[in-house]
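Quick heads-up: it's one chain on its own, the form predicted on its own, in C-alpha cells.
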Amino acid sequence: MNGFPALSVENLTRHFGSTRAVDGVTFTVESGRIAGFIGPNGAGKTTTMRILATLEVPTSGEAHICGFSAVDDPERVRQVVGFMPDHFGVYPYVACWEYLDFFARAYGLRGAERRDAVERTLAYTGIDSVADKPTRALSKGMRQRLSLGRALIHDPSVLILDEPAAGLDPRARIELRRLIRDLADQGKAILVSSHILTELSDIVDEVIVIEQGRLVAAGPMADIRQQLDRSCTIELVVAENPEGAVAWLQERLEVRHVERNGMKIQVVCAEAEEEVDEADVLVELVGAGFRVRRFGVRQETLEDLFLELTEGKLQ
C-alpha cells in the first residue's frame, strides 16, 4: 500500500442543501481489518460509502483508497475498490456467469485472465453450480452472493459493503460472514455497515459511529469501552438465598444497581471490568456457602455501545 491505509477520510463533508449528510467525518481502515459502520438511519453511512466508491463527490474533505483520491483519481480507485450496495439490479435474463463475465469486462479484463476471474468469482461464492441460471431465477441470498461476486471480481484490495446481510436467512448470514472473514484475512480492508449488530460484533475488528453525519466514536471495541468507562455488570444464578447472594455482593464490590428476578441476580458494580476478578468474586461467593448455579461476568456488546453512543436522532 506504499505507507498509505488501505482506506481513509479525513474531514469528509457532503451537504445537500441544508442538510449535511456528512459532517467532518474522518477515519482510517488499515489492511486485513473489517471495520463495522454503525448509525441510525440517516447518519450518512451510505452517502460516505458511495463517496469512497466514487460514486458522490464530497463538498469538501479528503477520500482516499490506497492512496488514491476517490476525487480527483477516481479511475484508479475503481480498480482497488470493490462495492456492494445496498439493492443492486440485475439484468433478469442474463445468466450468473455472464453477469460477471459483464463486470470483468467493464474492468479490462480479456481472454483467459477473464474467463479464469469468472470460474474463481463463482466457486469462491458459492454459485458455481447455478451459473447458467438467469439472475431472476435466484433466492434472496444467492443475489447477494452474485452481487458480493460483482464487487470480488477484479479482486479489490479494499471493499466496502452497504447491509450485505439484509433480508438473508439464519444460514445464508452465517455463511455471508464466513466469507467476509475470509476476505479479510486474505489481506482485504473491508468497510461494512449493517443493522444486524449482534452479527457484526462476531466479525468486526473496530467500530466506526456516526450520528447525523458527525463521527460519534472510531476504533476497537474495547479502546471504545475504556473511553466511556463502562462498568462491569455479573450475572449470576444461585440455588437458594439469593437476598443473601446480593447483601454478600454489596458488602464485597461497590454496586450501583441489583436487579433480582427469583433466583436470578445482575449486579452492576463501580469498578470496570478488568478490575474485577472475577474469578476471586466466585471462590469467595462460594466460600461464603453460596450454592452458584451460573456465574460470569457481561462483557459489553455492540448493540449496547451503540446505545450509549447515539441517540438516535434524525437529520
Contents of the next structure:
Amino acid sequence: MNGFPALSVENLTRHFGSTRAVDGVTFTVESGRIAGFIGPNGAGKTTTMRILATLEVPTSGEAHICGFSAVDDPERVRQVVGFMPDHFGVYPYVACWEYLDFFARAYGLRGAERRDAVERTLAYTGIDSVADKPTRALSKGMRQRLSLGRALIHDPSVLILDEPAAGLDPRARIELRRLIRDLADQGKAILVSSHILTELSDIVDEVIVIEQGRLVAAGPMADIRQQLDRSCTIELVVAENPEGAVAWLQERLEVRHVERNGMKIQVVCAEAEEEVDEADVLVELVGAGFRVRRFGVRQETLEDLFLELTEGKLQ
Amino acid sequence: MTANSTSTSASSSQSGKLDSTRLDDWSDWLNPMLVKEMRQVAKSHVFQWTFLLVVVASWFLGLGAIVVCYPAIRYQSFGRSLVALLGCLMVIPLVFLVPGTMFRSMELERREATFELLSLTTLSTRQIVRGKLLSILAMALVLWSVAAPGLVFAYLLGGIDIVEVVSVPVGLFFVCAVASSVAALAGSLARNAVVVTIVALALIVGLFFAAMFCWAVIGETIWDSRLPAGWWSDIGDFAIALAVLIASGASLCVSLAAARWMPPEVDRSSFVRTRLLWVAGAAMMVVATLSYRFPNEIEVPLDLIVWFTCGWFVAGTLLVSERTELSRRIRRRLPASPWRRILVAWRIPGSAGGYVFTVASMAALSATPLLVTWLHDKPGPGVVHSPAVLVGPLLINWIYFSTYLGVVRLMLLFVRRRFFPQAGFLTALLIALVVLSAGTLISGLLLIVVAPFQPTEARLLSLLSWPARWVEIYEAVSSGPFLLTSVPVFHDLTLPATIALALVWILNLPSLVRGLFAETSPLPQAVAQAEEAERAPPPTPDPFAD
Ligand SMILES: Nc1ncnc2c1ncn2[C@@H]1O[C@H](COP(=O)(O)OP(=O)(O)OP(=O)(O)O)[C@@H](O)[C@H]1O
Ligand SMILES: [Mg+2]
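Would you mind giving the form predicted together with its partner chain, to go alongside the form predicted on its own above?
Once more the chain from above appears, this time first in line as the rest of the complex follows.
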C-alpha cells in the first residue's frame, strides 16, 4: 500500500473498568499474509479486532490499518478494512442481495459499480443460489458466507475475521479456508481468530497468541516453535510388553515424560525433532525384539503450541 | 412503487442482465438507509395489512355515504362529516402504527446488533437515523395517498372548503412526523429488555394522548366547524411559530437519538447544539409573536422565559454532563489558535464547551424579549411598559441560571473524580434536582422558620432560592410600570448573587480552561501521505479477478 504495514498494533491497551481486556499488545501483519489470532476465552481477541475495526477506542496505544489510525482517522480506516464480527445481524424482510446492495450503498458504491460489486460478491461467496431468500431464513453456513460477503463488498485491503468458522460443518470449513487463502493471495492482509486450531494451522502464515490481554507470542509458526522449549513426541503402539518398550525408550532417549494407555505409548523427549532420527530408533526397537504395530513422530500442531504457550487462566 | 420495481430490477440483475437500471441508478441519490427501509417496509406484513385496511375503509366510508344519503346526495353537506370520519380513522395508523414502527426499527437495530455493522460503513449515524425517519414518513405518505380518493369524494359531496380538507392530512402528517421523531429517540434509549418495556409503555401512553388530541381537534374544527373565521389573521403568526418550535423540537429528538447511538469518543455534541439553537430560535419566535400580540401584558414574555429557562436548564444539564476529557478524535479537530478557540468555545464538545454554550444561549434567549419590546415600544395610550422593565428580571434570572448550572457542573466533576468516573446525564440530572431542591425547598422551609425572628438571615435565605426570587421580581414587575432603578437590579441582594456567580465561575474556571484549551492531537503522519495519494489514486487491484 502506502509504505506502511497493512495492519499494525502498537502497545494497544483497552480497559473496561478494572478488567484489562487488552494490555500492551504489539504486532503487525503484512499484505498478502494470514495471521491466526489465538488465545483462550476472554483473552481480548474480539476487543483487539473491534479496535482495529474502529468500533472501540483504545485506552492507550495505537492501531493502524494501511497507516491510518483506527483511533484518529476512523473514516479512512473504514474504507480499507472489512470486519466480520462473531455475530450476524439480520434485518427482517431483507433478501440476501438486498442486504449486500444496502451495504454497498452504505460504503458509497454507486450505479454500475455497486451492481457489479453485489453480483460478484454473491458469486464469489457462492450464495447466488439463495440471493432472493430472506436473510433470516439462511442456514448458518450461508449466513457466514453472507457475512463474509458483507465484509468484502467494498474491496478492503485488510480483512479482520472474528471466528469465521464457528458453527460450520467440515465441508463448509474447507470451503471457507479456500476462500481465505484465495483472498490472501489477492494481496489482502487477513487477521483471523478461531478456537478451532486445526482449522487455522493449514492456512496461517503466522500466529499471534494472547492471553489475559497480553501478547504471548507473535510471528511465523516455525519461529515461535524455535523460541519454545524444543521437544519432540514419539507415538507408538506395540503388540505386547509395553512396559519393556517404555524402559527401552527411556534408556535410548532423553525422555521427559511418558504416557501409556494399554499398548499405546507416547513419549516426550527433550531432544528437538531434528535431533531424533526416528528411522534409527524404529530399527533399533525392532532389533531389540519389540513387536511394533505403529510408530511415528508427532508433528507439533498449533494446538500443542497453544497449550504450551497459554496457561488456561480465564478472565 | 419504488421498492417493488427496484426489487424486480435487481433480482433480474443477479441472474445476469439488468433492464431497469435507470430507476436503480436514480435511487443512488437517496439515502441508502431510506432505500433499504422502504424495501423492508413494502414487504412487511403490518404495512401490507394496514394498506389493505385503509383501502377498504375509505371505500367503505365512501360507499356508505352514498347509501346513507343517496336520494338527496346533491343537497346534503355530508362531506364535512366524511372528512372528519376519515381523519379520525387515519389517526390510528398515523399516530400509533407509524411511530410504533419507527420505535421498533430503532430498537431492533440494537437488539440484532445490526447497528454495529452500520457503524463499520461510511454512513454517519445521523444519516442512518434520518434515513429511517424518512422511510417511515414515506410510509405515512403512501397511506395518505390511498385515502386521498376518499377525501376528494368528500370534497365533491360539498359542505366543506378545500383548505379544511387539505388541513386534515397535512396536520395529521405533521403530528405523525413529530410522534415518529419522539419514537426514534425513545427507541434509541433502549439498552436492555427492562428499559425497552418501560420506554415502550411510556411511548404508548404518549401516543394515546396524541391520538386523543388529534381526535379532539378534528372533532372540534372539522366535524363541529368551530374554528372562528378570522383566526388565521389573529394568531396565524403565533401558530406558525409554535409549529416551528414543535418541528425543531422533533428535529432535536432525532439528533439526540443519533447522538445516543454514537460512541462517546466522537463529537456527538456539536450538531445537537445546533439543533438546540434551532429550538431556541423557534422559542424566541413564540415569545416574539406573543409579546407582539399582547403588548400590555408584561407577564407573557416573562412567563415564557420561565418555561424556557426550565427547558434550558435540562439541556444545560445534558451538555454539562458531557465528558470532561476530550477524546483524541475530537481534539484533532479543534482549531489550533487560542483566539479561534475562544470564538468557537460554545461549539467545543465536552463539559466545558457545554457550559459556555448553555450560558451564552441563555443570555441570547433573555435578550430577545428585550429586543422585541424595544422594537414594539411605541409610545401611546395603553402601552404600559418599556423594555427597561424587563432588564432586571432577565438579568437576575440569567445570574441564577448560570450559578445553579455551574454548581451542578462542579458537583458532577467532584462525583466523577471521587466516586463514579462513568457518571453521565442521569447522575447530572439527579445532582441538578438535589441542587435545585437544596436551593429552593430547604431554603424555603428554613425561611418559614427563620423569617419571624431573623429578618436579615431570612433575606439571605430568600436570596438562595431562585423561584422565591423570581416570584418576588415577578410580582413587583407585573403590578405596574417600573423604572430601571426600581427594578431590583441594584437591589442590595443582587450584589451577593453576583458574587456567588463569580465564585462559581472561579471554581469552574480551571476545568473550563482545560476543556476549552485542550491540546490538539498531532496529525497522524499517514494522513498527509494519504491526502497526497488521494490526488493521484493508484490503480487498485481487482479483488474478484481470478
Ligand atoms: N464492553 C465490555 N464491557 C466490559 N468488559 C468487556 C467488554 N467487552 C469485553 N470485555 C471483557 O474483556 C475481556 C476480553 O474479552 P474479548 O471478548 O475481547 O475476549 P475474546 O478473546 O474475544 O474471548 P472469546 O474467545 O470468548 O471470544 C473479557 O474479560 C470480557 O469480559
Ligand atoms: Mg471473541
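Just so it is clear, the model here is predicted, and its values are computed rather than measured. Here the rigid core means the biggest group of C-alpha atoms that line up within 1.5 Å when the two forms are laid on top of each other. Positions refer to the first chain, counted from 1.
With the core held fixed, the Cα of C66 is displaced between the two forms by less than 2 Å. Core-superposed comparison between the two forms: CA of L55 displaced by less than 2 Å. Fitting the two forms on the rigid core leaves the C-alpha of G32 displaced by under 2 angstroms between the two forms.
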